[in-house]
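To begin, one chain is listed below as structure tokens, in the form predicted alone.
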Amino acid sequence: MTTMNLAPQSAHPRQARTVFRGGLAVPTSGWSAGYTQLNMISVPADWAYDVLLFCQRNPKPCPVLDVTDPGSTTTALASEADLRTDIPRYRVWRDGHLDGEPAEVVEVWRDDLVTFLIGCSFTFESPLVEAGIPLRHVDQGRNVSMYRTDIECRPAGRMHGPMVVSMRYVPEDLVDTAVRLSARMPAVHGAPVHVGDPAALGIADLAAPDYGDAVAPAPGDVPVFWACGVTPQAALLASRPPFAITHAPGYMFISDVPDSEYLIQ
């Protein structure tokens, strides 16, 4: 495994993919502060319109910001960063069920695989420490809390699925900041979809998360939810495609575009 003496918060991206191509595997949350965290989904090209017209009809959870062309292994928001390769860890699918999480997919990378790359919430986690609100998962040095949620997203072809959210909890103080923050970052979420009782969400218990760890609150705490990019994976498991790849939750990639190019002032 290569290793290099850096502080996950300042690394480049490029020096993050590069550890991560050399075989650390760890959440990302906290890496490369100031760029663009993604979420990615590669499936066959007969697939691929159906994906897109559900992340179309479903924006919140499913903001696309790049599709590639089939079997290709880059992106122009990185463009030295191989897709099979610069991601911490993966999932490949095989008939909607997980068939794995490597390290890196090159052996089972196709040439008909269109890759999607859709925002993620790690991103606004920069403007909101830069605000004073802290990130307990990070602190706890755990993933971020994902559940599964009751809400159906609109369907699309043959994909169809729930919303996946990720929560954060939130001194109750600073609910008002965060979710004027994450607002100005539509094309990673935006504003929450709910704050307060997961209950409304049809999430039974915030300590047993369908992704991610279990995060413990500080008192006076409120847990606060944001649509995931894992949207895509829920959609997978319901709908059932012969064969998928992406990225394991809460391990991203990480892009060379500055988060300030999705900030609305």
Given for the second form:
2 protein chains.
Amino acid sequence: MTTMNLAPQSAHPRQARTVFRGGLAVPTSGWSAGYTQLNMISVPADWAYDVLLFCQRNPKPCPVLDVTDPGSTTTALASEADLRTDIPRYRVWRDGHLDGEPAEVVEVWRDDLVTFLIGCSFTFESPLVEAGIPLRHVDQGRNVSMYRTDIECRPAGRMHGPMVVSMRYVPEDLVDTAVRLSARMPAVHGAPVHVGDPAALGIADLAAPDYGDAVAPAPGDVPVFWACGVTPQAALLASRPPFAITHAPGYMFISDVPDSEYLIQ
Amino acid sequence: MTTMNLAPQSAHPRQARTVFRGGLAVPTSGWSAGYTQLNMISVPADWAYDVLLFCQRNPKPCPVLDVTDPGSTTTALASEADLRTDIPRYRVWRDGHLDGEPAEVVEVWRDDLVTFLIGCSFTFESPLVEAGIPLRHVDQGRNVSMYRTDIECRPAGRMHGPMVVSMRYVPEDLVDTAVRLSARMPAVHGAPVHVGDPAALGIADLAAPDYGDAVAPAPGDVPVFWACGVTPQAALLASRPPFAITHAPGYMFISDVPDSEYLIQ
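Please supply the coordinates for the form predicted together with a further copy of the same chain, as a counterpart to the form predicted alone shown previously.
After this comes the whole thing, all chains and molecules, with the earlier chain placed first.
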């Protein structure tokens, strides 16, 4: 048996999922370059229509890429994956309250859970890097910064809540490139929802994100905001279903699907 | 009062809906150039999750652009529209059987109906025409040709059935342009699912479409096939919900939304 010398960026998704299953709990930005990363939300079947409709009505933050049948622990987007163990860190929710951030959810899993896998902006980070756009959060070894905004999502049944955005500092002369490249990937949030002044989204302080870590800008950087798949978690807080499981923000499910699958050429 | 001299192509969507509400029953290809046209399917609320999930799992034929609340006769995509009267021709379905093609459905409407509006390939016909691609069906005054294929959709709950495609004859040297332009509009079926030999889709005879009219090719034309929003109607036949209302194939709902809204630049 050889010692595994794992380079996160070049890890195959199956290899990444195996080490997360083994207990490694780190943010997945920068992992398995070229493969699609996903947000997860699992709710009782009784709530599935509300969640699916909420996503349909809010496609920028909630582009749904797969929905499981009730109780299923697998997805069409990743072979041999177990949705209960292969995400580095989960969140368990009861009546809209956060009730723990375990590394696996085998014990609390329920047979009536329907799981939604939702596109993640980490997916278009590879094309941004290839175009010479630095990723400050990766360079600083931090999770991406995410914020609740004052933009209310279009409600659906019992599901309602504010849009959440991820923010990346981009050098001013590369903002147009970042917009253009992400716009080609609508299934993973697409073009930014806002460039510049965070006050326009009701964000008071970029140094105090609601999810993830604060990230330091370089001189000349401009904040660029993308709709974020953590939005359903803000809706869980507001809508209070009796039970739910999600990924922890920034700790994503890495699928077997190449980024190019979701690229509009 | 003046006599209305209506040019279909330049009719504003509201004007088009008004004349359809008044009883004009014609296919809508070529109408209200530059505005998004939509397929409709209304099912009892009890079936809504199955339909929405079927659409999510089959996004090429079934890109959902709006879902109403139960009983609602309006949509966010068109002001002052009435979903029961503003489509030129409807289809009423009982237990999976076609039970009439009325010009309005006011009498048979039910308070538990959830309506899905699904993208239509007529939407990308304007960019095709602007690029110099002739539309044979419009030139010949016919409805577009549509076919059931032998490609089975991914099932969802009680909903299952084959993919339906629309076919347009395109001059061989313009096929690449047709592919490129439609690919930029994934919300209205996007790139073709197939170019060339219809046998690859299990279509025996292009002159005998399952929906719409037969259309004659010009010399050098190649058949190009796009996923079609009539697919849910084929699923109604197969899945037999107790009641449903749809548009008649080719007789679409014309929304107020500009095509450009669904264009990935």
